[in-house]
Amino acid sequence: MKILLFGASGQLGHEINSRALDLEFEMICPVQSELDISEEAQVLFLAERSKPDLIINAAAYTAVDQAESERDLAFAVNRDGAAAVARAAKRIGSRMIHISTDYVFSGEGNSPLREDSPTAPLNVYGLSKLEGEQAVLSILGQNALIVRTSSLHGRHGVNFVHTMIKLFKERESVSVVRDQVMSPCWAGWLAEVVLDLGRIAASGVVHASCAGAVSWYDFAQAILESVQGKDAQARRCRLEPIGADQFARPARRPRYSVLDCSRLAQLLGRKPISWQEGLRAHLAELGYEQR
């Protein structure tokens, strides 16, 4: 299978590319600094030249807080860029997998969110991603699959795990929100899932995150316990729980955005790994072991 991958330099795209090469997929990965997916002519030229069987769009504007003041840029990438990729896929008759987010939901409930749960983004980032989903499905119909994930972390790039490890080594105390619950997702596992989904004729929307629900505070606690075993400063660091209302940020976040991944399990014939397994795998890549 020949795959055209947009966003190969991001933390998910990096993992998809490395695993695809190991599995002997033929990969085309444009350099992000040389290709803007919102420039439709560039996207179409590359698609027509490479003629892939599958296009994976993992490119996105992901600066959630910054999006509040850079609305046009967020929509240019997350909505208009996604639509450009979808139109290119339609032109050459290719299938498309588009990566989206749990932030399309408001998070006001207390039950895992299904693919057909009502969407109601709380911030610009979430709205731009939702409109990107809608554009892709409108353009490609049954040839499109939207993969929503949540709280992504992996060895490549900036993410919560890397930020916490850095803070634990620098500070005597770190405050983390205790009243927002999600399902952290390891990028290495998600990359394998995306490639497996690329092998089957799935369409519509599917949720894909590691299993289980945890607050950001408890997730940080699990990270700290692993780091403390190898770093003296981290052993002296205290983790302090705070409410979301005490941690002011430009963009509102969902209070509860755990995804129901039942459809994914049906499609692939296996259940997602737990968030604890994903965290252990990520930390092992960084040289840490969870106690």
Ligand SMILES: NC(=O)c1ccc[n+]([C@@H]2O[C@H](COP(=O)([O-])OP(=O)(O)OC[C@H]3O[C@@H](n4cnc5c(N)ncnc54)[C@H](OP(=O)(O)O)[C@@H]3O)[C@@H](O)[C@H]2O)c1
Given for the second form:
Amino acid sequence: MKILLFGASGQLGHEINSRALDLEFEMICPVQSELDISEEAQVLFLAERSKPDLIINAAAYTAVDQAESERDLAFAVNRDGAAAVARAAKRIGSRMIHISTDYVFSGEGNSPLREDSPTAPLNVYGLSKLEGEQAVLSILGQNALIVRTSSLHGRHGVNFVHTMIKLFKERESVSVVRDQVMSPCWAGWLAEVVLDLGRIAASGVVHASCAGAVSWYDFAQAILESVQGKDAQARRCRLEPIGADQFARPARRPRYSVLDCSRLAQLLGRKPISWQEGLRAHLAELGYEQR
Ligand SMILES: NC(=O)c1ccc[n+]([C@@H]2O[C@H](COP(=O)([O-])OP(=O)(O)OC[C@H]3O[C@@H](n4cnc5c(N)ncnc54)[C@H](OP(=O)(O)O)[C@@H]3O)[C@@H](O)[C@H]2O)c1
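Could the form predicted in complex with the named molecule be given as well, to go with the form predicted on its own?
So here's everything in the complex, that chain up top.
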């Protein structure tokens, strides 16, 4: 299968590309400096020239807080860029997998969110991603699959795991929000899932995150316990739980954004790994634990 992947330099895109190459897929991976997905003519030109069987869009404007003050840019990439990729896929008759987010939900409930749960984004990033999903589905219909994931962490890029490890090594104490609950998702696992979904040509919307639910504070605690074994400064670091209202940020976040991944399990015939397994795998890549 020939795959055109947008966003290959990002946290998830990097994992998709490296796994796809191991599996001997043919990969075309333009980086942002070569191709901006919001430049429709460029996207179409590359799609027509390369004629992939599948286009994966892992490119996105992901600066959640900054999006509040860069609304136009967030929409240009997450809605208009996604639509440009979908129109190119339609023109060449290719399928498309588009990556989206749990931030399309408001997070006011207490039970895992299904693909058909009502959406109500709390911030500009979430709204721009939701409108991107809608554009892709309306352009491509059955030839599109939206994969919604949550709280990604992987070897490449800026993420909560890397931020925590850095802080544990530098500080005496670190405060982390205890009243927002989610499912952390290891990008290495998700990359395999995305490629498997590409092989079975699934369509519609599917939720894909590691199993289990945890607050950011408890997630940080699990990271700290692993890092303490190897780092003397981290052994001295204390973790303090705080409320989200004590940690003011420009963008509001969902209080509960755990995704129900039963459709994914049905499609692939296997259950997602737990968030603990995902964290162990990531930390093993950083040299902290054995898998
Ligand atoms: N990170 C999370 O916690 C999270 C949670 C839920 C869902 N998601 C979704 O998962 C997907 C992957 O996220 P990620 O964490 O891998 O993001 P990331 O690390 O920020 O990577 C985003 C990628 O998009 C590229 N990009 C940005 N604007 C572009 C443009 N205009 N044209 C072409 N490429 C552009 C970036 O290129 P540069 O490297 O050149 O900037 C980078 O390769 C996104 O759809 C995101 O919305 C992420």
